[in-house]
Amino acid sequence: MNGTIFDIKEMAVHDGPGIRTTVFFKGCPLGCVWCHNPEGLSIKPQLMYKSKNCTNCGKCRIKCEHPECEPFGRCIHICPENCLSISGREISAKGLAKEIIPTAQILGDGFGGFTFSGGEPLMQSDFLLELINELKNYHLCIETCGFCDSNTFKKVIEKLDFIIMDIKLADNGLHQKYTGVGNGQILENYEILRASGKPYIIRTPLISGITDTKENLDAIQKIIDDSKWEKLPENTMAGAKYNMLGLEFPLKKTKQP
């Protein structure tokens, strides 16, 4: 089975225990206004264009024979300033495992394992489960928003060694406003995770005036009780990639008076 990924990060140290390789899956069911990986929102490959480096030479508009360029009407290989790239590629679970396992072999006992991130890996759950099977001899972790049906959630986490799950907003209405979906399914899956016996961490991104309020943090604390909880500082560079995708950074618009 093929899936769509947009990045592979080696030597990752914040994506689970030890030194890891993190695979970023394309596609996310949420639309968080602060999202710092906008290239992970759509499940389809996307053209990324660094307009500030463009000299308007027009070379990319000349018809080429590269099949990967055809959907975008531009040649991504010819730009002398490297302004163009494609975010996202399809790959089989077996092919991806073959690509990333050598890193583990090089690091030996120093290798912590593989982490699945995104986007949202659970959006491609069948592909994810196949990849998990290909990597079953390694420590496996997921970074997830927790938004999927409970049967899928159970099926995936039972095959993993460690789970990192977001709880962003405790209030359902605010969750709907700032992420595009309610949090009922997420909180239901959190209870499944809590009862599973699997080691896990809850994460909350601290977004000024949205998730970092005392009301929200106090409410999350009541939900998660004594669970391990990491509060992540806001990424001030989060909006940098939106222009490259021809998008507007939603958080900037949200905070406009």
The other form holds:
Amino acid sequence: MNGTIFDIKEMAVHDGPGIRTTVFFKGCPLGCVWCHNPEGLSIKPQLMYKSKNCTNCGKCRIKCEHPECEPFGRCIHICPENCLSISGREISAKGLAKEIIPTAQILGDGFGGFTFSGGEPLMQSDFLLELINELKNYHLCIETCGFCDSNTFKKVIEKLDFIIMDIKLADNGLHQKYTGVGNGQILENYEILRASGKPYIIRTPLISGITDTKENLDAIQKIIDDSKWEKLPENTMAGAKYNMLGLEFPLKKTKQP
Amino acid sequence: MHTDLYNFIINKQHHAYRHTVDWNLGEEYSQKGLSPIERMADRFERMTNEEKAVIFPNEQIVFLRTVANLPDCFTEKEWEEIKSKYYIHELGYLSNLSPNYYDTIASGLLKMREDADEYSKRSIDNIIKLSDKYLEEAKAQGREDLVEVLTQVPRYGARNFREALQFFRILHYALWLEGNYHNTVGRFDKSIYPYLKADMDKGVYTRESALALLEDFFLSFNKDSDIYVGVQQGDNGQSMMLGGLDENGEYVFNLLTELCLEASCNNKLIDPKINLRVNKNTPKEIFTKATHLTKAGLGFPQYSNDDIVIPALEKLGYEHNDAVNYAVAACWEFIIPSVGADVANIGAMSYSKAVDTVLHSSLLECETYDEFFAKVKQEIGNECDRICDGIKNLWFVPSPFMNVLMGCNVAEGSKYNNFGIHGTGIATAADSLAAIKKYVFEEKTIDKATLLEAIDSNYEKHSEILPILRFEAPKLGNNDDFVDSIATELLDSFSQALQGRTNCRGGIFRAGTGSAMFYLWHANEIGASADGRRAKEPFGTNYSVSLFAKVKGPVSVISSMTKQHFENAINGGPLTLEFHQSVFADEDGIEKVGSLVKRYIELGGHQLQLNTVNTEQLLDAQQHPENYKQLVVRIWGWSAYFVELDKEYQDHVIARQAYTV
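Follow the form predicted on its own with the form predicted in complex with its partner chain, if you could.
In what comes next, the whole complex appears, and the chain from above leads the way.
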């Protein structure tokens, strides 16, 4: 079957052991106000527009014959400054495997494995399972928000070698407020992960005034106990991609007094 | 390291001790009818007489240039005459050699004087005289430590680590003062380690105190470098080679190697330029240690691969014991210390010009891509004919003191007298050929006349094909055999075109993968190109992918750029990879970059140079140069202070793409 991805990154060094290749799945059930990959939120292909180099030549508005351009009413192949691109492409699990396996071959012993990130890879769990099946011989890792039904969660992590899971906010109400969903399901999956015996690490993005409060960090510590825990510093470039999607960075709004 | 001295030097306070001389030596020598070597010996004598001994508080390694200029030995008119008779390389003075400092450091200048000719004797006497001025100054300042050192060296051989470092400084200083330039350092750790080891065994130094002394020594390379000549500030050729196999096949990586990596990292200065020889058996830990230096952002170390370089040099006719001893010239050209008089940067061949020429002369009449490429190959041969035939009767100004360290009159040549030719714009040429192959000959979606019109109008006409050629066509660096194999054929064509030729000194021509400043110069010789490059846009530096090519990432790049046959093209010139600073944020990231380098070496890459960049910072530095005086960037074979560069070089650095995490 086909899935939708929005990026493949070679030489990911912070996504698990060794030098890895990370596949970014498109679509996420959460909508964190600090999200720095906003093109990963919607599963649908989106038009990305870099305004910086645009000379307003208007060439992209002239009707073209490319089927991929049709939904956007813009031609993405004509811009001399490369301002337009489509984020999100459909690809089969087999096709994707074929595309990413060469990086493993190039790196040989130096290759760490593949990491599935996003967006939220569990949102396309059938596709993910098929892809995992194509990559059986490699070390596989997921970066997940942990939000999906427990059966799916169990089924997927069983087949993986390493799990990186976020616990962003310990308080259900705050989780609802800042990510759009409560954390009940996530905490339930966390217990499954813990019991699974799989190696894992918990991550918390430190967002100023939201997740980095003493209250929140103490509460997360209580939940995860002696689990390995990584706190990620706030990404200062986080808002950069919103403009390109014609969206506003929600954190900017949130932070305004 | 003494912080006060360091700050004193980087704030250029030592410049206050400088003066200039207004001697018209050329005129005087011309009237007296002095021969070139007499002139060089006389000028050196005057310069050493004019130099004053200046010793700063806490300075461990002394010798400072106090005369900031060096009057020419010849009048302009004489140069014109010389140039009408001879081929003159660059300035006409000797450059890019790797002199044998180390035998002299062991035996002392008095010993070297025994077999020297009268000019060399005179130069030795003069540098000893200048050294004695320093000795007197040391006595006057009550610097017992320096008195002891300067009583021994340079007259006699060094007895310990400190004397060896001071001796090196004197010899290196003398070469610059004589008027030689791009005076490289050679295999420093291999040669100097025995002195350090003996001292460590005796308990003279702790690791820390040895490092501090070495940092002062490294600082000495930066005291006068602003008055050394180059295309831009920083292009001064003070390249140091570390690591590598020795004559017995043992890999050299000793305490001094480690301390050199650390000293460079701690000093954060652009000299000396650190190179590290590695091979497929080099342990991972060494790559990790070296990557700590990469993180410092100086563009060091530059790696070279013994597995590729040594056999390739042997294939070119270098004896095994010489090939294993290779070092680098100012940037990356492989040269042999002591016995090599190769002119490793005598010319440059532009692949893109060859493609452009054939595009305009023959595209319309070619029916197949193979036919077209055969003509490109022929044109590369024609270009090599023009370059090689143009170099006849090479002449250098003889240098008596350089002769002491090279053991012969090196201006006339030595054991090896080969000429190196750079090959520039390989990515632009390969991408252009790939686009022509795909769209013109295979898919036939762009017709020949349209392409020519588009290129000749700088894509004003048929502008709709520009984004296709520029952003959608196959590009070198994506592990795509369609275009990678074209780069292979180009490099092979170049090396084949140079094979079998004999140069005017009886040596051969060596094909290389470097560009030096030609990535800007050659780019301006042609207009737009078929890869969607607009007129006046520069090529990538050295053996790198095109500046605007969309590549998948560094893993695909190292795959694409290790497929070629470097065993036939080993003049030197690295692949450059740029990494964003964030990659090095933790030890884990540093180790992973180290293992990527290791993998590059295992895949058979010949030479690699990594940069740590932060584009946001560079842009800010263009706006507020006053805040970034010490910000260092890599240019083509050397590093420089960003704010001291001309804008076109700054912009090129910014345009290179950095890989983030």
